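Have a look below at one chain only, the form predicted alone, in structure tokens format.
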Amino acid sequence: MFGLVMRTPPFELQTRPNDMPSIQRKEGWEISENAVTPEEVFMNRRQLIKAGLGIAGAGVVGSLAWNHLNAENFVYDVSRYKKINFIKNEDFKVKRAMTEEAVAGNYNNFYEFSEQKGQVIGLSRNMKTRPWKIEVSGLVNKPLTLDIDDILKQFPQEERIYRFRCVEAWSMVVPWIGFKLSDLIKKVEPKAEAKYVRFLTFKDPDMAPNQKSDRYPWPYYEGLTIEEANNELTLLATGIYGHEMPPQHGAPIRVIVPWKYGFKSIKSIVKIEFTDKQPKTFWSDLIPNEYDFWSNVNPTVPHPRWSQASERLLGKLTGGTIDYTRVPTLMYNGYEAQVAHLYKKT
């Protein structure tokens, strides 16, 4: 058996004018398609948030996750997820380099499977999927629920690719596959007084052995204001790489918030509710002197542990080892000139 390491390539800041937002600039979110992390390195993270690794370890993730995989001889399969039909938007690129499916498949946070990174793949390869509920409800004038196939029936799927930061300093580039959340929101009519939305994912300790811990307050939540969930980036992911969902990175369907870090992009959402009061958080309630309700990236802006300057983005899977390079973190993860303005002191 090897070791799998995370190789640095010679050190490049990768800071052409053309990759910095600004708000004269159209799109401030480009990406070249090649740019993109692969899939098997974007599937771990939120087991160094509790275990306080922080910065200080996260060298050695890459290296661990990898070595667990290459023990438990799991390789991972694209041949197991379905193709789904979409569209590409070519208006969403970014100007970094596509992170490899294989990194991203296998490198993944989903903490009610486990919190090893490079467990999870294996720990949620036989998830049920199907039949999969989301209850839309709350402030809204027409409440519904829907499962996961008239979702993609009924919604037109599109690939976007994104930036993807995690809190732990990494980073990947993933085309996701979803439509925007604001055409479900449309479809509820919110009532006026709903000025937030609150996720709920699923709770089944059969089938999510982590979610037997009484560590944590299951199933996680998340929620963002209604100004944040209509806005243009926010995605309702259904798919990744060109296919469905795979477990691991919350199928069948999850939230994508390009501008935060990854742990507001809550997974495998069953129940979606509109509500006029701040919603409470997984993260905030667990360690709140850490993580707040807003969760924006910004590289000006520590962690308690750890800096946020610079982070590591994850690429290609080359004899063993993942090959990063460490770049310097943009302020809203790229996505200033969309969302800046969410954000001014009126």
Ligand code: MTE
Given for the second form:
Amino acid sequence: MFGLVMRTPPFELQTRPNDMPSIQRKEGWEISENAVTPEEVFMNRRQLIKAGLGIAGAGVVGSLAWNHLNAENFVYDVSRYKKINFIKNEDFKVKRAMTEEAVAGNYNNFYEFSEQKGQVIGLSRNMKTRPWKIEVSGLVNKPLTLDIDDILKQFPQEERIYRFRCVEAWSMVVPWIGFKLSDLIKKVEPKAEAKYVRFLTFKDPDMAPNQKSDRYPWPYYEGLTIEEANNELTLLATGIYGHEMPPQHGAPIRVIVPWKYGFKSIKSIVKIEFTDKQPKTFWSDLIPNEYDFWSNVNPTVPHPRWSQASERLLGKLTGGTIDYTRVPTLMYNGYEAQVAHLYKKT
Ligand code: MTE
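What about the form predicted together with the ligand, after the form predicted alone?
Every component of the complex follows; first up is the chain already shown.
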């Protein structure tokens, strides 16, 4: 996405699909998107999980070629991920076809590991997710430090199917497993002065190679207002597609805020801090004129470099391509009824 363009190998090669917008800062020496040649994609089709329901709905159907450097990364082996207990929450469904698991799990933005979506799965494969502690602190009466396994025991997990819209104009429909962030917030009893919640990802450059790059202000950080954090849609997600969260999706626990652009949904969190000041955020610190604190999905406000009126809804893997359907982008990503009140000016 977003990334700063790297001058030095291996990051000179742009390996994102060549017709996708990217959140990269445009610089004079950058290869134009049209000049990037897609490479052939290799994968073991039999090992892919066929969770997709196919492409549905109106819109242009197309496919995105994947540039790729490492064929191995395309093997999506679901047996690596442990099943977890959850109930299906039928209140959260989407009238769009679900994205195939192997597509969602091979097309990831996780800059700590790589700036190349198809490389994240391979580079994060051996991420160490146990032990994993999350500190919940700041302006609260009862600060807590929780272990991920205690979290899984203490908070009943539910599955919700959500739309997920990246600011780069691609989207997915995926079944997250997790629990409401508001359930955790209740436990720590925020003080009256707590107006915002700040989230922090781990920092471990030995585990996450791109954290060795000093072009980014690691660790990744994000923030919400306390009302946004308490909204019924905001999840702490511990799994996806019926099993624990794979590393590339932000294991072992991440935030999901489905009415905001995907970069707000911070992965692999280690800290949740309550504050009285609006927290700074990773991408708005890096590129302030393109990404702001709010970043609610809004089809009427174009990104400075591309339209946000529609999106490529990722579907299935076919040969070396991801099938997508072009669908209109919905206000607040289709969650207007649940969240519009948060932004009404009084
Ligand atoms: N969280 C961290 N820690 N690091 C990241 O690079 N990328 C964000 C978000 N959370 C990111 C992150 C972006 S840009 C998107 S679109 C989503 O994660 C992608 O989530 P997914 O890979 O599970 O689809």
